[in-house]
Every structure is written in structure tokens, then in C-alpha cells.
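Let's start with one chain on its own, the form predicted alone, as C-alpha cells.
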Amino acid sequence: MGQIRMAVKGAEDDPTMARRWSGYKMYLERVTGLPVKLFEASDYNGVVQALASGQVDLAQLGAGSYANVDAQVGELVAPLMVIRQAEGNTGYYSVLLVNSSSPYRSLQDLRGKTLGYVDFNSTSGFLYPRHVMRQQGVEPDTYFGRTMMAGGQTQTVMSLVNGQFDGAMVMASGGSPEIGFTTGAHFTMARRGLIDIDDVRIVWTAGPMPNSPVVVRTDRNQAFIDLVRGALSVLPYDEPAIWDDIGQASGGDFASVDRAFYKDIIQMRSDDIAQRRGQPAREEK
């Protein structure tokens, strides 16, 4: 291999994740020896396409893209490594938003009412908060006046803000519902002066999901596969300063997963697919 190609979806909601991808970049340049190009694409559908298509080596992407490029190639991309939290935790959130200023106190409030979901792609923007609403007996097609893409969280998040959406299902971390969360999109737009954080307010949970995995192309040399799962391994002990400038928190590290780990998460998406067509879905093996 003369080279690496990662894929990565733009940076559209966090200003630190072009610092992110430059200490992945950095870091891998030094522990391989090969030159590492990113590919950042402008949406979630970009980098699944990327990887199906042969495009790129690896990526980092959305459980909910690793199942749609399953869907597509199956064994041919494998999730490698997924962040794990120092508690132990290796999932995050869907939360629905709502604006401080209206009087939604619950997801039973918003029957009837204009919902922002983020991208057919994104796990905690669409796919695992639609599983959940339908066990608990909402139908999500049919329960709402209206929905509609946004295409991003931070995106999402500014059209509730403006009075676009009465709800909004984006993704929220670092925390729980017992406790509250300290991380998620509105957070990182009200440290950026973009809203208030006090001007939304969460009604609604639904996690917690698997955080989105590394993935690799299967076709790629073994010996560059297995270099890059120990590197990703050894990179919060090894390189403490560039686990931090990638925004991760002290204590965390990298933990080894396969398909099996998201195999839920594989199984809703052929379900809500199924849901929407009117056929029936099919089983995961």
C-alpha cells in the first residue's frame, strides 16, 4: 500500500473535529510509514458510498452508516475499534429537543407536531430513535404532522432554534438520563455562541446506542489491518496528548469490536426500511 485513505464526514457541527481528523492523520503517518489522505465528505451518504465503492481504506462513521454499507457489501467492510468511555460505556444518545420557550414537556406533547430528523443515515438522528418510539407503541410515520431531513445535527438543532421544527432527534453523550449529558450537538453550538444552551430542553431519550466504529476494508493487506487495530489500541496509553487533542477524555481508550456488536443495529435498519416499503424485513442472521 503506498498510501492510506481514510474517509470522514465534514466537520459541520464540531470546530475541533478538523483538529481531530489532523491527530488521526498525524498519528497513523508516524506508526505506519504510509501518507494518510482524508476524504471529507459533506454528508453521511458520502462516506458509506467511499467505502462501498473501494474509494478509501477506512473509515470512522455512524452505526447506523456501518449497517447501510453492511447492507451493500457485507464482509467486505468490518468495524475494527470503537471508543469506550473511562466508565466503561460504549454507547451515547438520541435526545429530542425541544424549544425552552414552548409549552412540549413529553413526546406525547408533539403527536401531530413537526419533527426534524437529521439524515436517513444517522443512527441517533433517525434510525434508533424510530426503533424505540415503536416499542413503545408510536408508529413515527404516521404519529407526526410532518418530517423532514435536516442534514446534520448542528443543522438540525438551528432549524428548531428558528422555529422550523417543534422537535428535533439528535444525539447527546457523556452522560445519562438519570444524570444529564454534557456533550451532544447543542452543547458544542452553545459553546460556539450559536444558541443558548438554556434555549432547548430534552423531552424525550432513547439509548444508549453503540458509539460509531473505525471500519476497514476486508481486501486490504492484513498485515496493514492488523497494524491499525494496534495502533488505534495502544493510542490513549502511548500518545496521552494526541488522545486529547482528538477530543477524547482521559481515562477512555479504543475497544475491539465486529459485526456481532452492531448487529441490532443492522437489524433495525432492514426493519425500519421494511416499515416504510410495507414488506416484510428481513432476519438477521
Contents of the next structure:
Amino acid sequence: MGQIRMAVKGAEDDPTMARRWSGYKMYLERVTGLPVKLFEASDYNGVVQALASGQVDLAQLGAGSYANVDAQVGELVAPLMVIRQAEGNTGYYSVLLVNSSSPYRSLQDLRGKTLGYVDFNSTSGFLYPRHVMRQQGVEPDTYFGRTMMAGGQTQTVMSLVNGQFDGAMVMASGGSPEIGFTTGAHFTMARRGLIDIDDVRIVWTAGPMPNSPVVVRTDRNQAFIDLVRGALSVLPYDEPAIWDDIGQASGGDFASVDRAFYKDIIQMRSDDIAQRRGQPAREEK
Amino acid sequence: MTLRSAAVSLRVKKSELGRLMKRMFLAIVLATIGAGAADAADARDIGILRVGYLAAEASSCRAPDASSPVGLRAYARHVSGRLGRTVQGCAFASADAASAALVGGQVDLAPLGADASAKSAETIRPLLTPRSANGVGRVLTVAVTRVGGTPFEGLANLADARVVFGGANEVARGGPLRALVDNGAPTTAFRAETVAASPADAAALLRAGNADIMVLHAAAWQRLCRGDGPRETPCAGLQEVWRGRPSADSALAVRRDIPDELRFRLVGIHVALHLEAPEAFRWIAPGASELQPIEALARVRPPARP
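The structure above corresponds to the form predicted alone; please provide the structure of the form predicted together with its partner chain.
Complete assembly follows, chain above in first position.
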């Protein structure tokens, strides 16, 4: 391996993400001695295809996107690790946001209204909440008057605030439904002054769902895979200042995972596609 | 060829600079190779990985055979396959004896004794520590005071302080308390201890002068200070005066002069051991949920007195 090629979803609307990937790049270059090339994809599918085609060696992507890659190339791509919070949790949530000035107080209030999703490949902004809605007796394809894809977390919140959606399905973490959340696109936007945090209200939550994995092409040299997993694992312990600087939660770390960690998400995605196509569900391996 | 040297040669091949630039570039590359060679001379590369472990009777290093514990055989098979090196097992009667052998270069990976973690930190370092099955690791903890409040004079002086924690559970109080004590705070009670309902409530008590020092897990402090808007500074007037983790109950250590590439690969193999080779994992970290990395200067807590 003469270099490390990583795929990331471009997030020019979120400077935290740009800093995070730049931080990973500089760190990996320094500790491995290998040049690191970042492939910035404009959407979730760009990362999925870069991995599936073997253009890149590793990437971080949402669980739903990993399920998409898994459906395409199976064991050729494997999850290595996920971020674990200081409290030990390795999951996050979907939240249904509405404008605070609206009368909506629950999922039921949004029957027949316009709902914004993030992307077909988004776990928190599409796949997972649809699964939970079905469990609660709400068929997401017919319950709402209209559903749309905004293309990204930030765009979804912005479209809500601008009145294009009545509700928006996005991610939240750094907390729980009981104690509240501290992280998510709407928090990032509020801290940047794009919205006021009081402009939006959470009316429904689903989760937790497994955090976004760092995945690797398994047809790469095993020594390279072990090296990358080791180098990333020690980061919060050997270089805590970098860990904090790239926007990761203090006291958190990476936890090793395997495909079994995402088995439910893989099944969920398969079920969702079958449902949309009117096909019978099939049991994934 | 190591990954690092492969990268250097790749850089040379790709160079399409002009002659002058090429000379300068080659000079830089040669200097880099020279530095790398110096590093390599300092670093001990390891042809055989000699792994120290605890047993009733000490024995010399040898490749596991049919008489060896099943777990050791599974471990050696897995790690040897991944590293492409022979793995030998070396039995020691105590972690301090294993650490002494590590310091002396007789083994390459071994349990770290509490005594060695304090006295031999210049030669060896902890690499991995078992994570307990309760799901909470070694909680990164911060101590915070009010600017202009009671001066912070070190953890050893906390006996006279009024301490407030940001919650009652393991990550909010249990882990942070161990971090304080392991790093020099008195093991006896503080002058006063308050357990607030939340980090925000703890901060309010500190600001009001009802506590001298607030102790939170680092993520709670980070979240507390983040605010919800671009002009919010929720932690203005508060200052972090100490940050640290509890000592580890046990750890596996390596020599500090181990090559970085091998160190990272060892970590990469061991942090996934519970998933990829459960039998080997149960042998090397019995009762743990996984092995996780640990800071180079972390200490190991002495065994509890009977």
C-alpha cells in the first residue's frame, strides 16, 4: 500500500466535518508515513459507490449506507470501528423536528403533512425512523401527504425552517430522549447562527441506532487493516488534543465492531426496499 | 519493506520536478531516510513476539504446544497469523516479574505491574487495558474552579474542598472519584461533597460559591460549555484546572522502543480480539468485555490489600 485513500461525504455546510476529516488525514499521514488522499463525494451515494467499486480503501459512513455497500459487495467491505461516547453508548437517534411556531406536537399531528427526509441512504434521516414508524402502526409511504429528500442533514433542517417541510427527520446525539440532546445538525446550525435553537421543536424520536462505522475494503493487505485500526484506536489516548480538536466528544473512543453489529440495519434496509417495491421481505444473512 | 519505506520510495518515483527541485527533493528524501534509519536503529524490531503471561509457575519462552493452555494456543495461532511472526508464551508468577523481563528485553508484550508502571515508565509503556463488562471505561475527568474563587492547589489538597459532582451514576461520580483518588486526592472524605442532578446544576452551585470545585466527566464539561448559539459562553468565569483518568486495574505493556508500525498493528489486532478470536481473547483478558488502548503514561493500580 503506497497510500491511504479515504472517502468522505463533502460537508461544506458544516465546518466541523471538514476539520474532522482534515484532522484524521494529517494524523494518519504522520503516524503511518503514508500519504492520505481524501475523496470527497457530494452525497451519501458517492461514498457508497467509491467503496463498492474499490476506488478507496476506507471510509466513514452511516449504518444505512454501509448496509447499501453490504448489499452490493458483501464481505468485500467490513466495519472496523465506531465512535463510543464516554458513557459507553455507541448509538444515536432520529428526531422529528417541527417549527416551534407550528401547532404540531406529535407524529400523529403530521398525518397528511409534508415530511422532509435526508437521503435514501441516511440511517437516521430515512431508514431507521421509517422502520420504527411501521412498528408503531404508521405506514410512512401513505401516512404523510408528501415526502421529499433534502439531500443532507443541514439542508433538511433549513428546508423545515424555510417552510418547505412541516416536519423534518434528522439525527441527534450527545444525550437521550429523557435528558435531551446536545449534538445534531440543528445544534450545529444554531451555534453557527444559521437558526435559533428555539426555532425548532422535537416531537418524536427513534433509536438508538448503531453509530456510523469506519469501514475498510477487506481485499486490502491485512497488515494495512490492522495498522489503520490500531492507529485510529489509540488516537483519543495518545493524542487527546487532536481528538478534541477534530470535534469528537471528550472521553470517547473507538470501539471495534463487525458486521453482526449492523445486522438489524441490514435487515431493515432490505425490508424497506421490499416494502417500497411491493415485494415480500427476505431474511438477510 | 515497511509501509513507511514504501511510501518514501513512492514519493521518489512520482517526483517530476525540475533538476534543481529534484536535487532539493532528493536531499529532503535522503534526510528523511536518514532520520528513519536513525529511528530504526533506536527501535527494536522483533522477529519473534514473546508474550508474557501470568501462571502459577514461571517458565521460559517457548512456542505453545499440545501441553499449553488452549487459550494460549488460540492466541498464538491468531496473532502469529496476523503478524507473520512466531509467537512464544513466557510464564511469570507476577505482573511485576513480567514487567521486569520486559524492561530487560526478555519479552516483548507483558502484563504491567503497578511497581513497574511507576518506576520504569521511561523504558516501557502500557499499550492495552481490559475494559470492564459494565460498559464504562476509564472515565476522562475534569476538575473545574470558579475564576477568582478558592485557588486550586492540587488534588492532594482536596480534603479541605467542597466538591460537587454532576450526577450520581458511574460515569458522573464513580469513575471521576476514582480518577481523583488515583491521581493524588485524599482517599478520605472531602470537606463537603454534593451530588448535583446534572452538570448544569453543579455549575450553578460552583458559580454561587456553594462549592469550591466541580468534578465532571470530560464529555459533560464539553457539552456544558458548548452553548446553543453563536454568542453563548456558558462556561465563562469557570476554568479547568485538572484533567485525568483513573489508573487501570491491569494492562499489557510493550517497550517504548518498539517500532510504531508494530505497536499500531498489535493494538489493531488486540482491540478486535474479542470479535475475531474469542477463545484467545478470553485467555489474555479473562472477565473483560474487550481490550482497549491506554495512554503511554497511565499507571496500574496496586492490587487491593486483603
